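A single chain, nothing else alongside it, follows as structure tokens in the form predicted in complex with the partner chain.
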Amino acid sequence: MGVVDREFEKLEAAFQAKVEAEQRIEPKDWMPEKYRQTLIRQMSQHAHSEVVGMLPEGNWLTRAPSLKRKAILMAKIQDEGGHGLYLYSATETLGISRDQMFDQLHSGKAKYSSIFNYPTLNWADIGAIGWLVDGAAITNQIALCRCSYGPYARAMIRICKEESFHQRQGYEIMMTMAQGTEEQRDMAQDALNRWWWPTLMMFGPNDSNSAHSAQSMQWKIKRQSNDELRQKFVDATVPQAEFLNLRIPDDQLKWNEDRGHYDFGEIDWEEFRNVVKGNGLCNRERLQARVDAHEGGRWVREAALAHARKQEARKAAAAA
């Protein structure tokens, strides 16, 4: 074994010891290249999800049924954009630029949460997204607040504070709809039927099939397994659905006294893979909308840059 290898092993051992000791890894600290790559993949995917996630909700912004709902939804979507911004900056600490991340998104190399490839078809979908999708996101993100990478953990703490408002406003929409006219109840049930299973898929593959999980757990990027988090979400959400008097579309859903958890049916992983592969109802539109915004905005960004350069040149000329 060469000197370089031994040196590397020492660094890696020190890194792992730091992680075990629950100390945060900071951008300037040494880290294994694969740790860095894993974080870039996960964090940029997270940032992209916040931004792509603005689209299905934005789809109802101009049609919100009261001015108060419109204002709440607008504030919520604005928060999501803000989350995207923090997360892009946190990811930049790993040595990748926002433009590079956009390129990866637009070329299909980087993913975003597949949940946003489903369409928002009625107003209750806005309720279901807040209640279920933000609810699932919170479950994941609370676990990430203790992630070993400092900038990610701090971004998550900041984001989690805003997320509970998102879930509350969603649940409130569902409540109003569930207690409303027959047509509104139908919309609420229809939304729950369509969003329930895709939400459970948000936690990722079963632990037995999860490609990245073991290493991420060892690095304490991940603190709880996909299945643990999914169970936690189901246990918290079932009573909320009962309170709304809405039916969760799963015949096998049942309280299990021995386990102290709800049992639930098998996820249709074929559908999951299919949507990830690009066969969801909105995959092409979502990505195209982002590409169009970016390409269509190029002249604006170039103008801002050109103007800033001119200003600087003038300042320099005035100083000379």
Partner chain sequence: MTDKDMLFDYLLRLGDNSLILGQRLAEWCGHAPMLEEDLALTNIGLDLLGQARMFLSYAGEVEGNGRDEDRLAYFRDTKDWRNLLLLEQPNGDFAMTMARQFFFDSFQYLQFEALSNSTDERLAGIAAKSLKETTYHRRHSTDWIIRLGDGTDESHERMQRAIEALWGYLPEMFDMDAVDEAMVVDGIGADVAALRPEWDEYVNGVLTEATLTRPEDSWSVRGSREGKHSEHLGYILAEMQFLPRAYPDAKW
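The form predicted on its own, contrasted with the form predicted in complex with the partner chain above:
So it's only the chain below, everything else dropped.
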């Protein structure tokens, strides 16, 4: 073993010891390249998901059933844009530019959450997204507040607080519809039927098939495995559905007294893989919308940069 190899082993051992001691890794600290790349992949995917997640809800801004609902939904969408900004900024501390992240998204190299490739067919879907999708996000993101990478963990604290309001507004929509007319109750049940299984897919593949989960847990990027998080979400959500008098669309769902958890049916992983590959109902529509928005705003970015350059030139001239 060469001197370089021994030095690398020492650095890696010191890094892991710091992680085990629950000390945060900061941008200027030494870190393994695989750790950095894992964070870039996960954090940029998270940022992309926040921004793409604005699209299915944005379709309903002009069709919200009241001014109150419109204002709440607009605030929620603005929050998601802010979450994307926090996360892009945090990811930039790892040495990747925002333009690079956008290029990866627009080329299809970078992924975003598969859940946003499903359509919103009626107003009840907005309730289901808030209740189920944001509820699943909170389940996953609470653990990320203790992520070993400092900028990511700190960004998640505020994001989780705001996501909790999103989840509550979604549940309130579903409660209102579940207590409404027969047609409204049917719409709420239909939305639950369509969003339940895609929401369970949000946590990723089973632990035995997850390529990154074990290493991410060793580095304390993640604190709980995909299956643990999925189980936690199911256990929390089934009683909420029962309170609404809505039925979870799973004939195998039942309480297991021995385990102290709900048993539930097998996820259609073929559907999950198909959506991730880009063949979902809205994959192409979502990606094209992001590309069009990016290109449409190019002149604004160029004008802002030109203005900034003029300001710097004026300052330099004044100083001279």
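Each form is matched to the other, and the largest set of C-alpha atoms that superpose within 1.5 Å is called the rigid core. Residue numbers count along the first chain shown, from 1. Since we're looking at a predicted model, the values are computed, not measured.
- The two forms, fitted on the rigid core, differ between these two forms by 2 Å or more at the CA of H307.
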